[in-house]
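Listed next as structure tokens is one chain, alone, in the form predicted on its own.
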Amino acid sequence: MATSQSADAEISAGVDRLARAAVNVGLNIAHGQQVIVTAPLEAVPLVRRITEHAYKAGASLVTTMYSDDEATLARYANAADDTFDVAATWLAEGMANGFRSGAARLAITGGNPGLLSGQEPDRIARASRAASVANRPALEIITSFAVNWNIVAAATPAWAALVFPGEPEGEAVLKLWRAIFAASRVNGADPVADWAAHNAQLHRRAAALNDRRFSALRFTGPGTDLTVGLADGHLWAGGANAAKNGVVCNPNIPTEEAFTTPHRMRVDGYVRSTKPLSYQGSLIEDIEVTFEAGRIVSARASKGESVLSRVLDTDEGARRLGEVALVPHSSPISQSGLLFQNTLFDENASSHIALGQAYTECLVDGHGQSPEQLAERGANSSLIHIDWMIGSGEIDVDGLDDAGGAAPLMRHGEWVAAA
């Protein structure tokens, strides 16, 4: 067990690389350039470095907003009932305000995923909605890839103890640390030129992907046989890609995803999670799903059904995808054999699906066209946009063609050599 004095600067040399990866890597942030950041409280000493190395590449202002788990439960507890309707319009405006205004987006993800459990599930939906119609204007920006934007981790203690169970607090929090740094690809002397190979790997991938030009994706294992058609004039991306404003970014760190926008009416079959969804502070587990004519029909879930269901009825949309994505079984987080409980770290283990919004950036001219025009291209809407984890290394994935060929893209949860 490492020392207290030997742990501390462990992490605080990870959390300075950490840092830099997402100033230099994730935003790639423009000379002048505003940054909007959200993070946890525990995140303080990431955002302080982050916010140092901001300044150094040409931040020209860095505001950050504190989420406080403590503060979210006092008002599960002491809140009228009648309130939980109720949500910040007012700073999403402002959030939404900025990146119309050229800022980049920088979001710390780090609380407690279990946070709302035990809590009354119809609170928790109402919130949700609440403050999903509030921040749709900021989603739609960022969806679109309008401005630079990147999310990176901070391990805290809750989340530490839920990865970690049994240890002690401070050793949690240093093994969730280190694997951070592990899959977000800084322990290298160089992480710059780690991450510059690397999205070249995701690039060819995507590419390839691309020049197959497949009308649908089927999926095949344990509780699966799902077909997803994928939307008129799709992209499939991966790795750092340049936003609409100019600048290359990663949007997430980690990332081992190729990812493309599905189409809103042709999804059919079944599908089972293959690991829990954390959703709002509430675990989700062994979730299945059947799908007819791209909408969701029947939904089940051993674990936080109510809030699955809740979630599925927040608007139309939010029972069809937004996303599709390619993650093989030996990713580098995959092979940790951690379960993260956390969306950035379990996605990138996994292939997945999301419900909800669409990226319409992963469509062919897509910049600037109508909702109604992205929706006849199959592109969806909604005002969430949530993944989940339906790959293992049990599943099978094949492309299909308009003719109805099959080409085998993944088998066992591993890329064919000639996919």
The other form holds:
There are 2 protein chains.
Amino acid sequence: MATSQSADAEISAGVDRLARAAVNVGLNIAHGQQVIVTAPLEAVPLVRRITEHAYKAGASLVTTMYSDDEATLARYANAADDTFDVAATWLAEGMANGFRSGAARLAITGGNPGLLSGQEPDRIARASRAASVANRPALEIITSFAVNWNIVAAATPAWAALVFPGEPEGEAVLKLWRAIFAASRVNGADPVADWAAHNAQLHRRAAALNDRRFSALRFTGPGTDLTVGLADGHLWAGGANAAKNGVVCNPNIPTEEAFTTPHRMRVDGYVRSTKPLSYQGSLIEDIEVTFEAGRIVSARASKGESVLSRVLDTDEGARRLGEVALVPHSSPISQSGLLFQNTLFDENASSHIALGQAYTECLVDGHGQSPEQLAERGANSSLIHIDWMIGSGEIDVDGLDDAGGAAPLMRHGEWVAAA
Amino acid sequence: MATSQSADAEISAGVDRLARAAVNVGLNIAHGQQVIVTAPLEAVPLVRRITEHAYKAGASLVTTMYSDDEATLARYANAADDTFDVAATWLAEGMANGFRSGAARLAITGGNPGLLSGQEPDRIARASRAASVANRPALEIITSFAVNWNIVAAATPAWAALVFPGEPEGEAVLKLWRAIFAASRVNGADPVADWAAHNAQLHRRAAALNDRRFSALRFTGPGTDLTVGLADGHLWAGGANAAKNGVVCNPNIPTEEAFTTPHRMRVDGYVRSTKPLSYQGSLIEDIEVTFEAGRIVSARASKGESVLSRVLDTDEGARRLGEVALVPHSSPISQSGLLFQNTLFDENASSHIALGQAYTECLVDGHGQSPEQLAERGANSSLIHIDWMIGSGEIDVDGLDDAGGAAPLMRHGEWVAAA
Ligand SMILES: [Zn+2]
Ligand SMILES: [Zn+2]
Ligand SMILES: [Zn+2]
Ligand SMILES: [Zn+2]
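So the form predicted on its own is up there; where is the form predicted in complex with a further copy of the same chain?
And the full complex, kicking off with our chain again.
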């Protein structure tokens, strides 16, 4: 009894610190700004603290759209097969209009990563494609940083059970919260100052990479020899970022990555995933993929292969890369040794690539350009953006220059001192 | 322990019957139709059963927007004063677009009726006016029955505490659920058949009133002598109703009323409320109002008078009537002796009038007419629609004809046999 009370108090204190970080570091809300929150139902305590801190920070109205894993499963269990191509376009358009009129975007992740693992891949693909089409305008607003946005995580029983299998529910949830608090850098006395220091380091790393002007990166290791060409006039980014509305926000909490835009036509070689990929309720494991001239020409997976192949068929851009990111194997999240089965965490434990949509912020002067101009420079376009882990302690990364010279960037997953 | 388990089982069985009634009687969902649900967070178990039955009935996608009384209070406690004129217009427009594209509307009521009783009336009025302006397009779609819609109730601890003061929370919630199940007519073996019989009776009552072609109603009793002119070509309605999309729905569960559209310029006299009015978190008690030529020219209340006067200042139509409804004092809800402090229930325990927007369904051929034509016939227009109880066992109602003749309709709150 005493133990569970002190666990409740520990979680509640951590949730409050995480809420402050999400509001004051993640969103950095402007006075009078609306906030649109999405969250799993289990995240109500975090949403309430975020709501409170958002109002204290000047928010005019905080509106939360809750999702419910049980309601999603009820659809798969009961709905007619001919209804799975339907999405809540009215809501996605409403949210996009909210962003257009200046609302900030806060997403709380934490639903069951394996929710749909028992469901028919065809239904998953149809529902997910419909949702992607509906959400595309909002996604474009987010990926172009028209407004300040942030993603944070909440521990939920179903997610905790996957990360800590075999533990009693209360214990698993406590451990997952502890892992979230640590990874989100909110355990110190002054999380805002800690984030300022962390952002400074991420900015230095991105600046150093920008100075090098590599034309490509080469990843080598077990099952992997992949050359990822970088977009013309690519920019490395990492940490806090100024949105077009002038607000400096931290889009991801946690974040450990330096990332940029690859060239959609200049990716060649083969690559093996180093962590399972959790995608819309399904787990895809041991992905092995071959690229030719930027395009995935063959793809296998030991588990979830049919989900993967449907993802790749979403549209033409789904077979090409929209992001490449470097994360040292010694990152705190990686060192936790946990497999979160949640992209927000796992992508910050490992270098990764993303299928699909590119971020225009990662291109010099990209914001003013037309889709055609961006594509010409190599920026990919797609309904999806799926980060996919390819780094580990066994992976080396070289930076390639125009003349074909190679400079070591990472060895055994760690930054080379000069890099 | 045994008691509380059996209470849980009783509630859970009732919630399932109520969910079936909401889906199959209330909405009567068409195959492939989306459903937009709004609900307080405490109603998750009812929402989940409704979601399940909606999918079984052919719904393509059920989307629930939860509201959270704590989040609302966090705004009043923490937000800057200059931000209370803001509403989630993006969401209200999104929902209106959802209805325009065919979605059905299910509202679950049950939030704390006294939530905002301690808050500044000026802030309540500003926030509520902003919300009314934002919701107007959706409200017009609903009041014109463009789509099938329904309201049902869920018992929540805060509401139960107001209806059953002094009871322990579990006991109060159980009693409120029992009252909801009884009033909603879902305790029988076949609620769908029970609702068919109830609808037939309500339809007979409306048809009998339509045959009489009264030009006005006169309410008399303690503190009340009010003549309510009826709109030109008014129609009495009650029970199930065919929406313009062809679906026959029961907009309110419960419903006991026969109602029609008053003439906005032809209401005269004085009237005293017979039950407290719960409006957006405030309670307004002992309302006394005088009408001249349709317009409220003086208004008092023993409690909540400042909220009332701000309501009346919402717009020009807020001082005129949009509905008049007859409910016998012997209605099951009235006989329960409970004051629900929730309009869905209290308006079905008592004859009532509503300030604000009229229903075009209550006018012969009203659907095809312009706002100007409807106004010319007497239909009122406003941002608000607030039902307000004026019936009791002490109230008599007469039907007045064009020649000035009076026919007794209700005596001591009960239908006169001939009526
Ligand atoms: Zn990334
Ligand atoms: Zn990414
Ligand atoms: Zn009514
Ligand atoms: Zn009404």
